[in-house]
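Listed next as structure tokens is one chain, alone, in the form predicted alone.
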Amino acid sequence: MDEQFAQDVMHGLSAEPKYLTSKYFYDKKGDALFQEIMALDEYYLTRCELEIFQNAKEDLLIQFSNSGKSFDLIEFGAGDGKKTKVLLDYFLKKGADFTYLPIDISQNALNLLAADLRQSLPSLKLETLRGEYFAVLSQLEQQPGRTKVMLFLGSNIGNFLKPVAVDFLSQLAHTLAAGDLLLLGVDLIKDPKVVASAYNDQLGVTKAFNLNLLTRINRELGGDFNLKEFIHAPFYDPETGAARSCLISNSPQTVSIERINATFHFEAWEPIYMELSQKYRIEELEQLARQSGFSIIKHYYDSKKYFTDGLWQVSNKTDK
């Protein structure tokens, strides 16, 4: 992971425009900051998805178990599992036969999640898996008589450009078997003020979350970023639905990174693109499903229709 981190930083800061990959936000401090973000008043996404799960858990169990069938509940980027625990607790109480397999690149996040679940849900069949999503998923065997149910929640699909989202979901459909399921959490197009506030909170937690990646580069790769020389500048385009976060150099400067033996010059007001949070319309999601080899069974919504969790099924391979 350290070598891949170094390569990705080199590639991103050498690009035009410069960027850093958002998956590297999640070191120990980054994990903690993201927990703070999810609790912010402005950050509606977690509350919306939690509401969906509380209201839809009975129907989701019916869909997942298909009248009593066993299933593996596999989650990409599980984080602290707060929302998923609503489902896990309910499924256990109803006697469902399932195993929970969270996959994350952050060992710290997995350790915290496992410790919490073993205390709060001791009867849960749990196997944590660290690594890149598809590298881990491809190693999981398809068990006869068991359905794979993928969870990709929190609008994490929004971290991808739309063409990349198609590629990601197509690869997922290819890796799964016909009839396997995907529960996909997606943030929907809404009032631009609501979206903008979610990524520019008054307490500055999102700013600290972004700047922490520069701190991580300094610590792990021998960088000399001066955090005071960068400002956090999120912005939202309501036409495309793209919410982006940038760190902008507020003066001409040169940054050195010892581990990759490289220096990078920044002009005044030059950005580093840090994160994309793409918002979707329902029609776009229906097209996305068709393009990537899925069919949509059902959309679940929160009461404000800010967010949806879509239940998708892998199409018959011969139909693709």
Ligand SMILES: C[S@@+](CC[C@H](N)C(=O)[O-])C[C@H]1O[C@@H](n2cnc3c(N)ncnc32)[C@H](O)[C@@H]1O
Second form
Amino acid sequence: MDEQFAQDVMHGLSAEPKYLTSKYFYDKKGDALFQEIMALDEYYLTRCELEIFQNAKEDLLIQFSNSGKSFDLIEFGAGDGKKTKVLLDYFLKKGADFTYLPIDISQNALNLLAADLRQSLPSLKLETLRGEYFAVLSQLEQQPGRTKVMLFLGSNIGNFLKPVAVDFLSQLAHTLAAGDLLLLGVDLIKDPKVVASAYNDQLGVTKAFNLNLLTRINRELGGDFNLKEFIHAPFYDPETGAARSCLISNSPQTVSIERINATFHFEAWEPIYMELSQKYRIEELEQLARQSGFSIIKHYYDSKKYFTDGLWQVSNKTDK
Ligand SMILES: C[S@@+](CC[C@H](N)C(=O)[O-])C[C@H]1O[C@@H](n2cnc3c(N)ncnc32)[C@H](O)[C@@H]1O
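Given the form predicted alone above, what does the protein look like in the form predicted together with this ligand?
The next block holds the full complex; its first chain is the one shown before.
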């Protein structure tokens, strides 16, 4: 993992324009900062998805269990699992036969999640899996008679460029069996002011979350980033629906990273692209599902229609 981190940093900072990969935000400090982000007034996404789950949990259980069948609930990038817990709690109360398998790249996030769930939902069948999404998923055997229900929540799909999202979901459809399900949480196109402030909070937590990746590079790879020399500059393009966060060098400077034996020059006002949070229109989601081998069973919405959780089913099995 360390080697991969080093390689990805080398690759990203050598590129034109420079970028860093957002999956590396999540060290111990990054996990905690993301929990703070989810609690911010401006960060509506978590509250919207929580509202959807509270209202749709009954219907989701009917759909997931196909009226009584057992299932594996596999979550990509589970984080602290706060929203998922609403479903887990309800499913257990209803006596559903299921196992919860959260997959996350952050061992720290999985440890905290497991400790919380063992304490609050002791009867839950739980198997935590650490690693990259597909590296882990491809190792899971298909259990005869059990449906795989994938959860990919919090608009994590928005971290991918649109063509990459098609590839990602196609790979997912290919790995799953016909009839398996995906619950995909997606942030929708809305008032640009609402979106922009979600990534530019008053308290500066999102800024700290972005800068923490430079701290991680300093600590783990022997970098000498001076955090004071970078400003946080998020922006939203209402035409494409792309919210992006950047760190911008406020002066000409050179940064050295010892473990990869490299130096990187920054011009004044040169950006490092940090994270994409792509927003979608419903028609685009319908197209995305078709292109990647899924059909959409239904969309669930929050009361403001800011966010949707789409229930998708693998529709296009030709070679599995
Ligand atoms: C933005 S958080 C979202 C957490 C949760 N899904 C939610 O909706 O609140 C993203 C989570 O995905 C994990 N993650 C990011 N990229 C990953 C990858 N490529 N493979 C596995 N986990 C990843 C991170 O460690 C983090 O816990």
